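Okay, so here's just one chain, in structure tokens, the form predicted on its own.
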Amino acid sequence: MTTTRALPVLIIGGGFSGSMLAARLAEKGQASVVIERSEQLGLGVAYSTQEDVHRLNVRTANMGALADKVGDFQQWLEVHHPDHADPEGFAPRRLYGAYIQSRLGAVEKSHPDLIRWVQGQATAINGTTVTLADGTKIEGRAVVLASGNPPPRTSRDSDSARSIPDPWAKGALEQIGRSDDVLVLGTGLTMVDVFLSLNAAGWEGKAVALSRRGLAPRAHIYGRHQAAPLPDAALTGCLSRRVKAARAVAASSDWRDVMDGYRSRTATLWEAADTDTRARFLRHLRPWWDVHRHRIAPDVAAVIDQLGEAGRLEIAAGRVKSITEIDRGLDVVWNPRGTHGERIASVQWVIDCTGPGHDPARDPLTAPLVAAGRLSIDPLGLGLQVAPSGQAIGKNGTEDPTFFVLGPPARAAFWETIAVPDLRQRIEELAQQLA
């Protein structure tokens, strides 16, 4: 008979954090099974991509993928890709991928047998059980839900064959014309990353790209930053007496050092504050955070500002009325932020770059966990409730010792859970308990 310890850890999703959650756990003796729908492990949406304009968010020096050593990454790049290991530099994400890919195979190589990689889809989770979409079962004694960034919303203002819903889907913009003029909802990363394709492959159109606010991230400079130390005053108390504080720091150093500043503390602060504090955070402040927060690489930034100044890209801030079909194209209606005019774009294209939607109760996988209760959403819609231990918390406020979240999944209970700073300890503080 097959003891509970001798069983592996079920780990659902092959990306980044599930595929370095299951290399730590051989590292640690723990034997796991990848369920990954893709061919691909240790890639995801974001290290899947082939195109070199896509790029790093964070350092070349601070990408390693394990907790303790933070330069893995560079040293990797040193040997195999020396033109791309500048510390201070921005590396193409496939190299990353790379990495990922490489650091796996070392793995599995010195640990052979800990790590099973099963491709398909898993369908339903009965206690510590996996059923995937070919009726397979595969037993576990712990699941761990690593799923990554859910896919976009779909557009729900047209349901035209000129409406891309999910800029990532293979071949999505290639159906763009070299000269069709676009419109693209949302003016987050994900715009970003679409008119560097776009450009890159000789796109000349124009386009208006278009959010709530009309806030587009903001762009690293080169050279190294030291953190800012924060005040008492930046850390606690009401939001408007940190923002105040943090302004200040600014006002004497960098705006970027201060959100440095926050970067090591931000998970304490978002466990210590109380729902109507996160509340008013996500209803005022999250836009100017996340474009603070996760910022571009310099030549990146200066790619969307030159389309800007070519007139090409217009980043606006309103709403979307209406989408119309007309001959060959698209007339969209939208309300300019604070005015009740109307504005007109007539374009071949609208893409949807509003960013993935984390709706646990609607996803076929955790919606019927949801209504048995034993997992629970966030007050706030966020996602799962989840304890600081990874641990997903049903409905009755029980932490469950055999489901963890890792990674997009648990953003409800960490705030800060998709970059790899911030991924590489939470898989560490994970491989500890399950190890």
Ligand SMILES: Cc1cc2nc3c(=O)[nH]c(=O)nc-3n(C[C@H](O)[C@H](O)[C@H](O)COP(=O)(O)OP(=O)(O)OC[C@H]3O[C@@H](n4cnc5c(N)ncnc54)[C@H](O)[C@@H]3O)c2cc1C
Given for the second form:
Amino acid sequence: MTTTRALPVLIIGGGFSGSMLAARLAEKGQASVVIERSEQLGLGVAYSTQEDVHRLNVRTANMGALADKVGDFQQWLEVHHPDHADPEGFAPRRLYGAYIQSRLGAVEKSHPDLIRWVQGQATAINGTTVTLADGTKIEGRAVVLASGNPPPRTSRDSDSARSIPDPWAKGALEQIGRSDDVLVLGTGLTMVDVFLSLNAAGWEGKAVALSRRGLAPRAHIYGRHQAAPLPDAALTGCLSRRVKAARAVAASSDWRDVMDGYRSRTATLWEAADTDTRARFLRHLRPWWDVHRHRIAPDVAAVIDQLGEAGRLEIAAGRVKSITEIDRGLDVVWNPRGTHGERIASVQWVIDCTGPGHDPARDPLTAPLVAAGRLSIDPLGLGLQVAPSGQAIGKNGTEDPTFFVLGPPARAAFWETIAVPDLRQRIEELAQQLA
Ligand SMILES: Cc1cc2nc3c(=O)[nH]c(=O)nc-3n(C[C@H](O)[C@H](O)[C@H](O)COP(=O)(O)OP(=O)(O)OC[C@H]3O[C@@H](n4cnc5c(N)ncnc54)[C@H](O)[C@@H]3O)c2cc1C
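Having seen the form predicted on its own, could you now give me the structure of the form predicted together with the named molecule?
Whole complex next, starting from this chain.
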């Protein structure tokens, strides 16, 4: 008979979060099974790109996978890719994928038989048993959901053959002709990646990119940067007072330093905020938070700026009203924000870059668990309710000691749990609990 202690931890999702958790567990002597549907472990959407133009949006010096060794990635680059080892630089994401796989390989070698990778789609979770699409059942002592960002909510135009609902799908952008015009829904980091890819492929068309506020990611600067010390007024009290205090600090330093000052405290501030404060943040501040917090490399920003200056890219605030198929293209009617007017963009393609559509009640893996009350949904609709320990919270408010959530699906608990500097901290905390 298998004893509970001998059972592995089951990790659903083998992107950065799942694979690096497995590595930390192995280093602590705990076996795990990583269930990953794609062909490669450790990459996820972010690091599976092979295009050099797709760059990290966090400085090399801060991208180490280990909470107690943040310079680890830079040291790895110095040995393997010295041309990219500038600590202040923003390396190609494919190199980060290679780094993760190399770390995983090293841990597998030094701690043999503690990480088992099962390629397959997890389709059901019963107790601590996970069922795969082919019917295989795997029993563990705990389940960790590390499934990353869900795909976007299907946009209204997804039926059209000229709509690209998932720009990350293999070959999705290759359909776009050199002189085709495009309309992009969403003006965030995915939009940036799409234009980097198109630009590198020699695309010469024109584009409109739309979002509710028309805000695009701001740029990092090379050289001087330092987290600004934040006064109490920027950390407590009502949000408008905090914003005023933060602006005052930015006026005498740089707004990037202010955002970096918030970075290490974000999860604590989020935890301390009540539902009303969180709701106000989401309603009024979130679009500005996102574009200032998730910045792009300066030379990546230059590519986007050049497209704008050449009159080939208009980033606008507006809403799509209708999309009609015309001969060899689509007519998109949209309302510019704050007007009753209409504009028409005649394009060959519409690309959905609206980002992940977190909705555990519609995800086939989590929906039955939500319906049964084992999982519950955050009152603001951000995703699953998760305790600061990472344990999932059921409908009756109790924490489940055998069900953990890691990475983007846990954002309702931590808000910022997307980028490596936040994830490696969560991984460390979870590894300590599970081992
Ligand atoms: C385009 C892009 C660029 C980014 N750039 C940066 C950056 O420069 N720096 C930074 O710090 N962060 C960056 N991020 C944030 C990024 O999300 C994290 O760094 C990290 O990759 C998240 O890892 P994850 O494992 O939590 O999620 P993911 O990487 O999404 O991995 C989840 C994995 O789970 C698998 N999966 C999902 N459901 C199932 C299932 N039911 N069964 C089996 N497998 C399943 C998926 O196939 C996937 O491989 C970027 C994100 C994106 C999308």
